[in-house]
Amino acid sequence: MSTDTPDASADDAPTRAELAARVDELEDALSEATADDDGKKMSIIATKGTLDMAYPPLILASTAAAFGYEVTVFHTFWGLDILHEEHSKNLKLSSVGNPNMPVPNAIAALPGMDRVTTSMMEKKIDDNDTATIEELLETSLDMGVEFQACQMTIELMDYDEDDFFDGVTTGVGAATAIQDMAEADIQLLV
């Protein structure tokens, strides 16, 4: 059974060059159509600046970036300390009210206990060869993660924009963060 139609002549068939040109044209059109939507987007809001709460947004951001997500992390209030070069080196682990602490709250509330539990956690991080906050930030920045520092919080905490790690975007407001979340496939509040 022939697929040729009786009305079509051999002279009307496209040449190889014409077919190749048409394929190129279609590939270009497809490329342009998908250029605006070439990946998924994740938006994370980081609001806490304790040692144990600094890791989740950084690990999630770097992992998502490794999987090809466009990632933005908006840091506000105490979460801003994660991006602050000096403060990020001194993040503490709160003993009181932390249900996973191996000590009761009455003991956790004693003076110096936060320092003890922070030292224990820092030792555990070091012993397990876990990346530091600075290493995770640098890795994430190298992978294209955009870290944003809330302008209102910068002013509220009387920080200087030069206090933050190189590559951190400053001067970002809530409206920008909301727009970013609205466009994201995944939105997380940490």
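Basically, rigid core = biggest C-alpha set you can superpose within 1.5 Å across the two forms. The shown structure was predicted, so the numbers you read here are calculated from the model rather than taken from an experiment. Positions refer to the first chain, counted from 1. Compared with the form predicted together with the partner chain:
- For Leu19, the Cα coordinates differ by 2 angstroms or more between the two forms after the core has been superposed.
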Contents of the next structure:
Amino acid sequence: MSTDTPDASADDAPTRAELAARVDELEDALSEATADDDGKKMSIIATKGTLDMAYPPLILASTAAAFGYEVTVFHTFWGLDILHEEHSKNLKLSSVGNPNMPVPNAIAALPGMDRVTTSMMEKKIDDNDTATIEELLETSLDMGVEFQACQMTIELMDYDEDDFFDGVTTGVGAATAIQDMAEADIQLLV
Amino acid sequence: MSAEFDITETLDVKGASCPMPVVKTKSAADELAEGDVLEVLSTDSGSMSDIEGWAAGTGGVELLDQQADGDVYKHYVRKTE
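In place of the form predicted alone, output the structure of the form predicted together with the partner chain.
Now the full complex is given, and it begins with the chain already shown.
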């Protein structure tokens, strides 16, 4: 509390109308801020770039958008390839280290085998009318999903900001992801 | 077919699999006016649970009915706002 207050000229004191206007202004700001908080948010961190692991973040992102969530997907390390215009069309699947696939590791490790398993998976995706990665990306972008490409890993992987699809946000880092996660109702690391 | 409501639009997503039936239903619902009824035709057996869950978790829509008609799953969604 300031002792100056009583000395201030009466002319400086806000009028009743000014105070009322100020209260209205604050009430508007409050209701605007509260309305924003009502929106549901989801934050996904996508770290993998194999064909199979590119699906979960995109399926969940587009579906959450359909539920009315404001969705952010933060792509880092190999997850960047999902947003990379060229690499995104050529995501690979390897059966090395995946004992559920019908190819023994010793054979899966042979040159060219990743191409075989990738073709097998692509055929299954096609036969099953499963959406392609590109379709899911486009759909998600149309629905307002925000895709972010981690700046540190863009540089680490020697990518260029122009390598990514239109609409992808670059120039973001871990703090942006943390801020999104802190505000989100659902947070996922894929 | 139930006589309790008139169908305004039909969305045919036969052949499409998860997540497209829900995603396209949402986009189609966005184009409708309050009170309109959207019929969704899908061959995805997961759509029975998925569209029910989507309608329950989304504001402004109400699931009126779901029917399995052979290989086709029919969903009826009313826009409520």
